[in-house]
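Let's start with one chain on its own, the form predicted on its own, as structure tokens.
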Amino acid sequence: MLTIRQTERRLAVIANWGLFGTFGLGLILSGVNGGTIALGLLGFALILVGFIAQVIINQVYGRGFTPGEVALGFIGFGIAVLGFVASWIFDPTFGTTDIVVGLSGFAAIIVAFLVYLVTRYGLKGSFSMFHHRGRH
């Protein structure tokens, strides 16, 4: 059964998430439907304010990342990862402007998580983390 705090936090992150990740996703589409490089990557700035308000909303609540949002933030950037690539390849009106709002907003997302993890765990603490898990 869960606790007050913890279905504040919850709900913390639903709102959050209900906020910025729609709004970004919209922004993204747009950006590459209209061929506009600064709304796609607007789109993809909204996406990291909601990281980084998911870090602010477990700061504050002391938690971390539960491994469930682990999970469906790997599976969403795998599967958004996998449909860019698709679509470079398989769809011959893929523009330049896709191409830049994609690798652009991509490479900052995997900065972003990078940076995280440093200041999370600490550079060796990072490393070791995946270093342990690949060896068992």
Second form
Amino acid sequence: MLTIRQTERRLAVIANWGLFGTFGLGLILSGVNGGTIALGLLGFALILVGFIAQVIINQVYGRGFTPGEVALGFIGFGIAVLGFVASWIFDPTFGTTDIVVGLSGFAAIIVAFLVYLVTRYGLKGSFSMFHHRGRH
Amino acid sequence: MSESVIWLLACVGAYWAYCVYWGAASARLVGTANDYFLADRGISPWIFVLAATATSFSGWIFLGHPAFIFEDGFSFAESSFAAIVIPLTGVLFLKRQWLLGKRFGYVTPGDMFADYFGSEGMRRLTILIALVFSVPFLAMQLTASGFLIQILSEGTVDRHVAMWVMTAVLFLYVCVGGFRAVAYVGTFQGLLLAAGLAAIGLVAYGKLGGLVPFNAALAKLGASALGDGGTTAAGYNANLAIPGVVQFTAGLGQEAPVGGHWTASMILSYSFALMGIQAAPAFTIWAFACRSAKGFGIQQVWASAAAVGVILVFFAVLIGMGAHFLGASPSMTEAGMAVSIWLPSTAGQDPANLIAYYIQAIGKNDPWFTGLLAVCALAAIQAMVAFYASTAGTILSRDVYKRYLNPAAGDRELKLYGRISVGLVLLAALLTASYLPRTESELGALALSFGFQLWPALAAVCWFPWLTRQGVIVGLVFGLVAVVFTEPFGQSISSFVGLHLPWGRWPWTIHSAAWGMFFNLVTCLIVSALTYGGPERAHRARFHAYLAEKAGVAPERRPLRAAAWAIALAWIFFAIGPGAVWGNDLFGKPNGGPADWGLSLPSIWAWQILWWALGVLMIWLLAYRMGLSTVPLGSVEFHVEHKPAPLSKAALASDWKNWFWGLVIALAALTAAHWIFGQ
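Output the form predicted in complex with its partner chain next; the form predicted on its own has already been displayed.
The next block holds the full complex; its first chain is the one shown before.
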């Protein structure tokens, strides 16, 4: 059973993504749907704010991302990238605006994630983490 | 079924699943009755900050505030200072109540008042206020949510069905998870409330084309006499000016004030009513449930005054006033003032649901936002409903069941009766919302003013030992009666017995909260002066000695005290008091247009922005510099169980009779109310 502290951390994480995640996704959809780059990028910016907010929450509660959160993050990101690539290839209405929004947004998320890894674990530590995980 | 309705149902379904999840998660942490009623006094500061903000502002701000600005213009927008005056009550009383709760182990405000004043009568009055605050006020919120869903679902979901389903969800998570579930869900609700209102405001800003076209449209409005209020006595459009300091009219329903009823006196007295939110019995339970006092200042200064303030002063004005120029006012559209025709003209005929029309308009191009913004509005409404249902359940269980019916009740029984009480309160609210709309509006109008009548009692407990039991109780009774007879409920009662009062609602453009407080305070002071002294004085001094030790003003800050109160009084005078009328034309005449407006905004709006910023500073000064909301000095005692003196058998038997007759009278009153108001 989760302790009260763990429960509160979970509450903070869910509320954080419930706000920034939903509004971010909504704006990305609006940006893509209406062909408005600014709205789409604003959506990705909100996703980044959500990520930064979770890093702060982790700091406050003295722990890192849980394995479940990491898995969920990678799965969500993977599905989004796959959807983006599939739309680019198969959807004839997929225009330049959508490509600009998607590429910029995904690039920003990747950069933010790498910056997080480097600042938290150091350059060498970040590589070693993947290296060790790969070997075991 | 359109795409936006599908998104609406999906988002609302997901949100309700979230609520139920946290109800279940909280239930796993519930052991004792105190866990259930007060989350074991362990609510974290950040949870308090978000959830208490949600419960303070809630649905009436989200749905009602922009709608009233649309109807009454910038004179009503003065009540955006709710962001300052609501936490002002908290600054004065919250930390001290929290200290008393920790020290003496109180669970309900009834415990605190009965112990401090040594009076069971005070406990009963508190129960009465809590119930009047809860049932009709909750019914109003449920009604608003029903209309919201009905409009957004394009009639697919009937408003009654929406209300009943929402109440079922509320019952489920509040009943199962108790106060912890309310607080946990409240955090997300607080975020959604702020984000939703800001998002709709930003959309309105975008549709208006920015501030320049908006101001140009306001200038055209200022140069005309269009709008419900016509023009003020000074000849200004009533949308852009406060119609005087006071108007000695007989009251609404009898005599219409010139230029609308939002005079400076009305703004001030309505602000008093808003202060009733954090003075209401339910909010005392917030104080008792907090783990520490760390969150109080943050909630009051940054979450309420600063964050909600900026939303109300800017975004709510853009939504409310902007709607006139986005197609919601046919008369202004015909006069060529519309910037675009984006809202339906029906929005103007049904201003109470203005926000629903905004969401509907946004959803035409972006259907997912219909669902998302509807969830924001529902969350705002639900925050208050869940909180008041939970606290009313606590009060009924502790102050009625345990105190009078079964003093030996253990944790299990208390939790059971707490849950039953939550169900009863929600059911009463739901039935009122469904079948007694007139009763709902008449009794709901009493809620805020009733809450405000507890100010002298709270002032006595927290600050002034010279206010006596007799003074506070008699004053409170007089205050409640005065409130009733300056609201439609009192008018209906007097008409029913054949007595026609010569005044209407809010005579002299003064809200019932202020009428009640006038009689309350005068009576309280006179009776206190007559009954001062005696052994009760020593009993009360014990509480104040503890408060002075833990929450007294630090010696180095004492010289600031006079200045702080002078600043607070000056702020009240200029922001929400008689001085507010100077804002009408200090920065240019309302009909002068942008060329004449010194700050490129209508003078009254610039005035509101200025005094909002100064209000944030004032709250900061009181909360932090004066130490009214900072962490107390030294350690604070924990885990003390409050054990009120048992009622004697004779007293208990007498109380049984009292309760029996009280119940008979209450049922008779309900029957009469249904007969009078029922439709």
